[in-house]
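Only one chain comes next, encoded as structure tokens, the form predicted alone.
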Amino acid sequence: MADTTKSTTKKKNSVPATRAADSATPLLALDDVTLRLPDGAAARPILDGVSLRVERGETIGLVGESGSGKSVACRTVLGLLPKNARTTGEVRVEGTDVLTAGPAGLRDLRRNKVSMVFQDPRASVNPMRRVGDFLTEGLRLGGMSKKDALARAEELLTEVGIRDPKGALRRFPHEFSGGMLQRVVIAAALTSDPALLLADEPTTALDVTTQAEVVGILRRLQATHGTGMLFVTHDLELAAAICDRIYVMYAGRIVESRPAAELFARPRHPYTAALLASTPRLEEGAEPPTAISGRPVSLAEAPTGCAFADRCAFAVDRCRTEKPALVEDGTGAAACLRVEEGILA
């Protein structure tokens, strides 16, 4: 990564004061969600068990291997879940269970409340529109007039880096490259100045100079209107630079969830201890990266114990047989059934 990745000392954003009111309700909670998809489609749940919290101002890093269940995650705060599938738990924004809102409350949601920035900006646009169209179409549905909708594009589009802005609005998707057409994705999701940002792997199609100019937006953006963010990345270095706090997730759970910095410094659960050890790094001297053995749990399977356990170097047979709660442990929590004999010290 470029010098996004160098410190992982962080100074809290400040906050507008009308977000801040009410400070005693987290901006985004979710507790003990679990999804499962319609009998015969999968073995277990994508989502086991999740709880987590984003408040106002702050960035929460979601990071594990493809199949984790990080996007789904995500995709759940706006109600897109897959067809037929069945929830328990709650999802809330802003207090507003997002689980049992109906129709209108869900496009109160998306609309005001939160954004989200996908992986792939091609996927996120029309190719047959001008960018200017797709910026203010939900300006426009907001009682905006065409002329300030415009004027309000150009803004944002200025604030994310767009050289000549009014000519980029009337610009095709095709005519950006990948890392302009992601700024534009950007602006087009605080177009309502959403509270919560959720940011999906946003930087994972770029190059790493574009990445660091990408990362190097949201954060500034972040900081100047106030907005929580959800950071889902399988880049840990990434996380480490941008992220307050972490949430590891392995087979659909949350296994551990501490500050960035202890969880970099001090990894308490086998599979975070792997993923760092998996990550290459640049220091002279460095050990080389060691792959984790073995595959993902895939959802056609099901593990009676710790789905990590036919991974994991420090595997005894209770492991495969019990599944270890997430025990809080100061600072942070993990979900370990031999974490507290210090494995990993």
Contents of the next structure:
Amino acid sequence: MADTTKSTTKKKNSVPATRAADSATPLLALDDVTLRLPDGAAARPILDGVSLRVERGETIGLVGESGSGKSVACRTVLGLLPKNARTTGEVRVEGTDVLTAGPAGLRDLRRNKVSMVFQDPRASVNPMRRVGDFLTEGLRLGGMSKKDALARAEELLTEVGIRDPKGALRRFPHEFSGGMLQRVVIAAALTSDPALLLADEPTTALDVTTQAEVVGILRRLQATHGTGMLFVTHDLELAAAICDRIYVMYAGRIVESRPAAELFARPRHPYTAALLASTPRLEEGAEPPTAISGRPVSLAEAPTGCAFADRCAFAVDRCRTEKPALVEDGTGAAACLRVEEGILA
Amino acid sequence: MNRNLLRFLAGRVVGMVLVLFATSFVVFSAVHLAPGDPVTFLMRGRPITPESRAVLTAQYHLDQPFLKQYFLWLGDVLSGDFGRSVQFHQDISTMITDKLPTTLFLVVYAMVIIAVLGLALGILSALRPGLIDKIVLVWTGMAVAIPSYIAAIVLLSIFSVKLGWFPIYGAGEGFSDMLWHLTLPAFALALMFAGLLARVTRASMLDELSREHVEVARARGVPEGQVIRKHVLRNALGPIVTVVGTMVASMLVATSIVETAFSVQGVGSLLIKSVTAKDFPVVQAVTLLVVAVFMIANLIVDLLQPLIDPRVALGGDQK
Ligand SMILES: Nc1ncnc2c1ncn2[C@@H]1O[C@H](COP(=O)(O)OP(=O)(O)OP(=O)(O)O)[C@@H](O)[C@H]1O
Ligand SMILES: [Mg+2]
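Given the form predicted alone, corresponding form predicted together with the partner chain:
Starting with the chain above, the whole complex follows.
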């Protein structure tokens, strides 16, 4: 308990200084992160050489089909690894490596620096405890008095647009709609005033109008609190609308990264192009969406070369045997052997 | 909320009264359903003197029509008069109130053992899959299969006969002496139920451990101990309370075996003696008592459930 209070007080005094002084170190940096799970004799790879950056105050998108490893990547940032997972590479939050951090370091990271918003608000809040308990749990861990914690929670509920925030604290999760509960979850994620917010498909479980509201709230709060955000989604169009830069993930690897507008306008990787073509567009005269043929593969069942080769319209023989590296180009990077050939032009 | 509670309680009390009413009717008419003269049935095997016939006729109002007999008997029962034991020639209410404290002591003692042992082992095996988990599974499998009288004999032969740590029979006088006398009976009574509780606790905990909100709590830096207490165990309480509730009445019945094995003079051994001696009025009284306890325990469980899970409405519907 003693080290907890110490770390919070330390944080309180040094945060502005740290944020200003260490502007050179990125807020979040994943460097060549590989994660394997033991599956019988051979270890099953889940992430393979993932590198990713989030700067302070920035919104970074992480898109990809189901099972591509987006959630695992997010959890890795919090040091929440599946049992028996083996990792290589580095995950640095404000310069401190998460993968080698001890229990105290992880606790400080989770309580003070990074918060996560999960997909389904119904599942992420304990249904048997009051919303007030949920909101104040983190603050109370930091040693705040119950009264102060409740006052702070009330403030945040007002910020996320919950009517009658005082009454809301006394209510139970099942008395809220999905959208309202996701607002509560967002408020809870912001109680510690984190430098980084991991949003793992925060709107997927909500209906369309509520989605827009929740995204709006996230954007506003992120701007006012100066929080960096890693925004995970299936929805490229949404990612393009709110993110500064987007990483596209396929079967545990980053296949392309680029500023949002650029990625949307001129994708270089066939997978990104296929993903874009499969996203319904709203503007007039847009092509109808075409689904990507085949089903997404996991890294374990992918061919030795490019994991997308079997579904790619441009694949040639060497795509199946030769693993493409993520090569920098003018605006970003793409991992495709034929990217130079201008196949998508 | 309070109005709901009152309405719920009123409904349940009416229900309980109806069930007790029906039970009392079945229990009463059993005497008359038996073939032959009720007096012969009630005196089973004992010589019937004109005096005893007169006493029984008066006590059971045998000279009245059937339904009238029943209501007269019910009136007596409601005023606390269960009649006299055929076997012991004593007032049944007095006999039961004399023996009840011993049996209650035994049941509460066993409950404490069940709660401590069952919860501890259930929690341990849910949190530490592996050796402890296996031991608990094997033991609970055995405990559920081994009836309490075997447990009683084994405990007696080891701890009383061989080691001499505990007395062989009797209930003792005063708190500490009773504690000493009733330790083995309480364990004999508790072992099976503790096994059951351990299993239920384990299953319920495992169920809750896999919930996403548990992961969310960890992701917020909540220490593991607090995650287990405030999220996992807290949420797993529903099934635990339900199973403990159903145990109360079963334990009351199971005391008959354990009390007999340890020669403890309680309500349970009284039931066995009365059944073997066909002392029907006593069996009637104890049966009604067990049914009443069963219903009260159920009512308490139902009242607790909404406090545990706010989504459960009074009466058990999920909102
Ligand atoms: N705890 C775990 N144990 C074993 N395998 C896991 C675990 N978590 C994830 N995986 C595997 O890792 C891979 C990536 O899963 P992940 O949940 O990160 O995908 P995702 O991109 O978030 O998909 P979705 O869009 O459906 O959420 C999947 O093949 C999944 O089966
Ligand atoms: Mg996911």
